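Just the one chain here, laid out as structure tokens, in the form predicted on its own.
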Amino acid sequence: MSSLSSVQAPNQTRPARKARFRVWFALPSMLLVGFFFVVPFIANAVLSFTRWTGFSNTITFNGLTNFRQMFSLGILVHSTLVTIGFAVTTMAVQNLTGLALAKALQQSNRVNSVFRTVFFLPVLMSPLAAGYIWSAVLDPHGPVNSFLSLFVRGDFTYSWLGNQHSALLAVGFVDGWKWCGLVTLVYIAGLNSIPRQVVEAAIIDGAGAWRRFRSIEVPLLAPAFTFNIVVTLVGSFSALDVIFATTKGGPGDATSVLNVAVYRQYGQGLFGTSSSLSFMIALLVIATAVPLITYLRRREVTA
């Protein structure tokens, strides 16, 4: 009896040893995430409720004063609405264009491989460089207006980035163009993971290309939609570099997203209000990502 218990004892401790090994392997990542993400998030949340400026050497608790001040000045509401508009524009540009390119480049061959590389190149480019390039392209005397002048009478000199009605859409397009290649690759992977026998059965039943896309590919692309929509929408909430390279938040406050407002408050030495606006970005991400992921995951269909 004693020999049997001695044999079973090591087997009973094996799961515990595996669990300890998992913890030790995960510990470096947990420490990095805690140090670079959790601790700054908590510190920023605490500083959001303090009076902290570059004109005083003391930091005092002031409750919701920072948020009330930003709200009364119109900065909080305006920057939040601009951020949402920019994020929706960027998300739409990336996903619609990325899905269209994925369908065109789905087949693996030499020509498509070249075009996949070409469309992925902007992802490797610096956002600032992309912004500067497009600010020149969209200049009133730039290539876009020169091309449009071929179809209109006289010189077409519309200021895409200098007009309040088009500036937000323009910078949203630029940011969408910048990251469209990554979204395209995700959709290509999703399309190629659809079981071939399902598509062949639809072809035998007489389903056309549009019917197959709408009834088979779109439902089975739900995991790719979940990833791309959430990443593109939530990632756009923290945009700054492309906007600074193109409009610097202008004209006026037309493209003044929350991060631009954070930068301006920080540049004025108002660190407490800057922290409160930064905290609003975190709340906006959480309030958007959690219900969106929950909703999209419920709609996923597996073959």
Given for the second form:
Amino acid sequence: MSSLSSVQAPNQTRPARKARFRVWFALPSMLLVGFFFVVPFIANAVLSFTRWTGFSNTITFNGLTNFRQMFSLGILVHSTLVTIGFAVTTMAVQNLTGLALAKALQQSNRVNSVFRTVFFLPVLMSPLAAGYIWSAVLDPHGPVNSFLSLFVRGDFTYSWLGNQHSALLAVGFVDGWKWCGLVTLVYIAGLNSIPRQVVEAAIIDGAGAWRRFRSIEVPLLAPAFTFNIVVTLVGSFSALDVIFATTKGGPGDATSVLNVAVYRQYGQGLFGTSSSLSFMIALLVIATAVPLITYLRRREVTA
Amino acid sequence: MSSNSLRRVAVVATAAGALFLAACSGGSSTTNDQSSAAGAATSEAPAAAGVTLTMWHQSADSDAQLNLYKAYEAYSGNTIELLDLPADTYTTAVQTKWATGDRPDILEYSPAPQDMRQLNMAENMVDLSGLGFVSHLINHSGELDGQVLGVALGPISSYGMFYNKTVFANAGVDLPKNYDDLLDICPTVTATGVDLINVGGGSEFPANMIAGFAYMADYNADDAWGQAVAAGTEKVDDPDGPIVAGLTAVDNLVKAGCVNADVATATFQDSIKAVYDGTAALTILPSDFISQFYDLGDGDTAAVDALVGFAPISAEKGIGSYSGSPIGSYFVPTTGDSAKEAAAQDFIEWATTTGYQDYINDTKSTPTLDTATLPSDLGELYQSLAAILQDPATTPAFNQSVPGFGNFGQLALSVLVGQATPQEAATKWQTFVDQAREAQG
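Starting from the form predicted on its own shown above, please give the structure in the form predicted in complex with its partner chain.
Next comes the full complex, this chain leading.
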């Protein structure tokens, strides 16, 4: 028995050693996620249920009071709806434009490389800078309206960011423009990973460009769709900088997404209610991302 | 649930609890520290030397403030280490650091009671009531509930209209004193092809100016209206009250075409330029922007004075209002370090005595202490400001004591752009006021 156990011991410890070895590689990521996500998430969740203000040096639990207050003030519902509207607009702009650009720039050649770089530049730009630039571009007397004035009688001076009906769409478009280059690259990678034989077989069978796009490329782009739709939609839930640089949440509260509401509550020393709104963003992200990823991943399997 | 699972849950719960307790104890330990420094400071506080003081200050501090710090260093042998915080988000930046328990030795901050409450200054600041400058104060900036917790050296802001003299001369109309006057002269002025009023709503705070700060000057003598709102005896959504009336007056001006069409997106810089260029007759802004008008004149003070004027305007009386600026206003947080607290008070003592007249001359501002005199070389815009601040009729700005004021600008803007009626905006503001009152206990 003793000789048998002495033979088996090294075999048992090898997997354990391997596992420990892998843990060392994972440790930096675990620490980063723990420090920058888990701890703040738990802290934020706990503080959401507290009466924490700048007016007092003590923090006390107050149950659901913060949420009830945000609901009764109309902030919770309004800002959540605005956030969803902004996220959907941004997601649609990024994915429709990104897919179109990816198709146009799919082939790898010098000209396309230049254009890929040009369309990627906004991604590298500061969101605040992008916001300020677009504020000037969309000014009632800015270049967009000057261009449109060529086609209408008189001066076209519509205030894209100043009208409550167009402001949300306009800031959604600006944020979409800002991140579109990243989405384009993912779609280009997805398109180029489609087996050439499949496309060539379709051509031989007489399928036109639109038919090939609809029946071959779109289904096989499913992993790219999953990544892009989830990242653009969920990423937009936490947008603030572009909105601040363009409308500051206005006019009135037309573009007051949840993060603007968080900022306003925080700025008045109401840290507890601010935390509760932040917690709502986290819940919104989880409630959206989990079912969306589940649905899109299933679709990938089907494809 | 297995024992392993239970253990994991307990570990997570303990971690969360420990985190929360740490957060709570961060606040309370500060309170304990503060008790060591309780009691009002006096002029006899021992002057320290060779002490390094940390000051949180606005990055927008002018050379005058920076010169003040250097002059004190030369005088005292102490060192002031400046921590620059961005001017446009200064209040939030201070609150963020403050909430973590971090404290400077000297804090540059708004001396308005409502802003002071947001840092719970009654418990977190050294009471300066015993210092010598208190008996020379001209206004009540820096006071909270009977205690003097800070000093506003100046400049003190007033809220009025910057107007283009040439536009008014061309239109042949008198300078308006109240909002009825604005409506009366509107058709004549706009007939000359200029806007009567330019509001930089894109910057949000100018909406406060026209709908609140200027209009409300008539109603806040001795800060009575603001304190009544804070006490709950006055409601901002009273249909017959001044807030609804002020918002209605603004709404009427918009509907009459007296306000710039791009009110929602124009910035305060646009407003200043519009008045200077003569494309608008006037804009209602804080006096803090006088220097920006002089900047547009490339240093030709006389030319700017010939073109632009500054005057009060209010609901009916044509009077101004004032508030202390965050710039040039100083507080001494309780840190538990008696040597540094004494040195910080020494800075206040010096800045309000030996260094004060030089500071006033340097800032070209109106003194807030009766120990200094008005600089002799002021431009006309500064002279107009001084006249408003020295006028006994001038009242404290309406926002000084109102809880939940931070939402007013957005709501005033919603009226300016036609998103809400005056009553709707006022009703919504009342809910924010109630929220803030509840938060303040």
